[in-house]
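Just the one chain here, the form predicted on its own, laid out as structure tokens.
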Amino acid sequence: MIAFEEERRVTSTSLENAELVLPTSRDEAVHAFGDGSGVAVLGGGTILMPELSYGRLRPKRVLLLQDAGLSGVARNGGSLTIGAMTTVAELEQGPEPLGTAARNVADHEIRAQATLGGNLCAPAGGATPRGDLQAALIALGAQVKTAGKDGERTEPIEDFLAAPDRRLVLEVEIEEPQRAGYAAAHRPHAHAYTIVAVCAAETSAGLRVGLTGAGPSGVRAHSVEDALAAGASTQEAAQKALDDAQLQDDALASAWYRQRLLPVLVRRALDDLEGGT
């Protein structure tokens, strides 16, 4: 009880000077977000709430999106539009490799609460990489629609992840691939982030390979794609993943371990892709 009261007190202190905003539509959410200055966006809260609870984040405004109409999956032919507030659990039966990536996020309780937008925007933690779905979204060639200081825009996920400016994610559009592959290494703990994950997909634009746990955010393995296009074997191409990675030590694994693990997982994902033909 003492620990519970202490956490509640810390959370209250972190939010006591913050303005809580609860938009009831997409337009209201975009207007309330503005240019993002001083705003913390609360989706499922699985990442943000610990930051608020322990005072590591003290925003001026907290934007609560649960009633903003930003959830759900809409299909249009071979493409899907997924709202930012769609939970990870709702993506478990989605097109591969997104479905498998979603099923491997934390545990059932976390997946039922965490959102696509939150996972996509997850900053690199001080001790662990985050954003378990990013590799799958990169492999699927996701287009991300956001709002910010210059209005709304749609851009490839790689550009979104690389952008330093703050944006409010509204929705993500993906196409169902012709085939897909997935390989990952996980910690044997329900709430641990993925150590390394590799996703591959054959899309209308060609083969794409995405990596999670190989940098501060998801990484597209251009070198692997280029090597395969040039006729390299799967094993030779898998080694090229190290050219795109930004490996570092953290609480989950060392850079040394990832350096040896990554090519193995790339080869497995590519083999899985071939097996899906």
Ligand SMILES: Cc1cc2nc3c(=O)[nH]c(=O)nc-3n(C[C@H](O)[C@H](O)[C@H](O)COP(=O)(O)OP(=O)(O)OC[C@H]3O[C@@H](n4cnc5c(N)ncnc54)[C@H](O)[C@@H]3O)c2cc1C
Second form
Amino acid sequence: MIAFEEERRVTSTSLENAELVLPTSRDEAVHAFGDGSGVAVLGGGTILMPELSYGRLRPKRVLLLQDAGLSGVARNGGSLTIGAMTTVAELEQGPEPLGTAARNVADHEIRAQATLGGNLCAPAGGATPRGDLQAALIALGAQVKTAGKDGERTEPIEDFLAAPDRRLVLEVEIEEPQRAGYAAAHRPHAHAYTIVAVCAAETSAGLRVGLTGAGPSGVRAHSVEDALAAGASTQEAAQKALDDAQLQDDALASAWYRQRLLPVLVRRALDDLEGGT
Amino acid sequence: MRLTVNGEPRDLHSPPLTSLLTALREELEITSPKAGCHQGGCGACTVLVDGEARRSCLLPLAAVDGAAITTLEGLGTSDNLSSVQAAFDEHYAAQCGFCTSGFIMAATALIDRTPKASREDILTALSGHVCRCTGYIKIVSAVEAAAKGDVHPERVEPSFEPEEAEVLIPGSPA
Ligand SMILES: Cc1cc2nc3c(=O)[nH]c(=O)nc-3n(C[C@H](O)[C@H](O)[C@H](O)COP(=O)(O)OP(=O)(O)OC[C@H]3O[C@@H](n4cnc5c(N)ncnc54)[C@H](O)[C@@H]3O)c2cc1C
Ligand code: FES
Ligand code: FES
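Give me the form predicted in complex with the ligand now, not the form predicted on its own.
Starting with the chain above, the whole complex follows.
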């Protein structure tokens, strides 16, 4: 993420022509977003602001979501509905493994500004993996509610992450897990960037495993889940994660290193799950 | 857009998507927040927004309309330093000084919110701030001292006021 691009001089001139839209309700936000063409959505802005400041992104319209009433966590029985503008800081005490994943994002100044919606929509970073909450949400079987072309829809997070078309994220629904596990390797830095993280959770829908740093966005480790269901040991099942991963080199680690790291972390996350939370 | 900056109401005319950092430095000429990276990675731009430490480079002006902003200029004066400022002086926690205002603002917010902040709390609160010079140890000691109230502003030497430029290089035009 600390990738210094060619243009380092910050100018504000390119921002003068952008139309700024500040919806004050969810409906206004959905209406202003429309089919999403030509609109840049600003959640917390921790990814988008540098793009605007350095002039790498010159949108015609910028939709500022902060007053759109999309933040907050509502509990309904065993499930939680989390608004897209809920900050990563607010999720730090959330159900595991989401809480741990949130505590591992950047530092507390960034976490207090960064949002869930921005994390879900984080464009694949060239330098480091980002969107670290995605793996936890995959493990928790999250359903993502979005608006855009063809209206509103709710879909599993894996489908949302796979669909390239631009959507406005409204909220995410998760179930409180019976058990959860987490294991990660970080790169020490001013911020502990996550090289690879593995999130596991058991909900009423079964056991799911989500991976960070194993592809351009969060990856669901179906092969691990299937192997466990077929009675494989955690050791054997963990090795299967390589079948689901698309490992990449980046500023934090090589694909070579990740290939060796991933099965170890999957096994640790599964052991953590066995240990109970 | 209107902000309260260091206690004074200020109207701003920069475009609403300008970063708070650029607006503070270039429109209001408040230069303690530094533009180290302008992308969230260094913490040199940290200011207080309604009392909370925030990276001013990541905040568009439109997002802070109406907020109260505090920068280093709003803490103490050279004759009357805030306790965190005095602790930085006493513990020699600044060398080139580029990172210093960001660290002081983050430490000030921490101590306001957690008056008896532990070393662990301090490391966590400052973890996003980069210093190229000090090696951090002196910064952490300074903040620990400030958190314990172990500061002695009276020991701070008065600021250096050069009387007249000396000609250091014989024959130079100066
Ligand atoms: C120093 C630093 C360290 C970081 N470390 C980490 C880390 O460890 N792990 C990690 O995961 N991330 C990290 N990040 C990246 C970032 O802070 C987080 O991913 C954050 O959650 C992004 O949220 P945001 O609201 O700030 O995003 P924004 O900048 O507001 O938006 C990011 C993208 O999502 C889109 N978007 C935002 N909200 C919505 C919505 N509701 N609907 C549709 N699109 C939307 C935007 O248009 C943009 O394309 C770091 C960033 C910095 C600056
Ligand atoms: S200038 Fe804001 S974090 Fe570096
Ligand atoms: S004193 Fe020079 S960067 Fe910290």
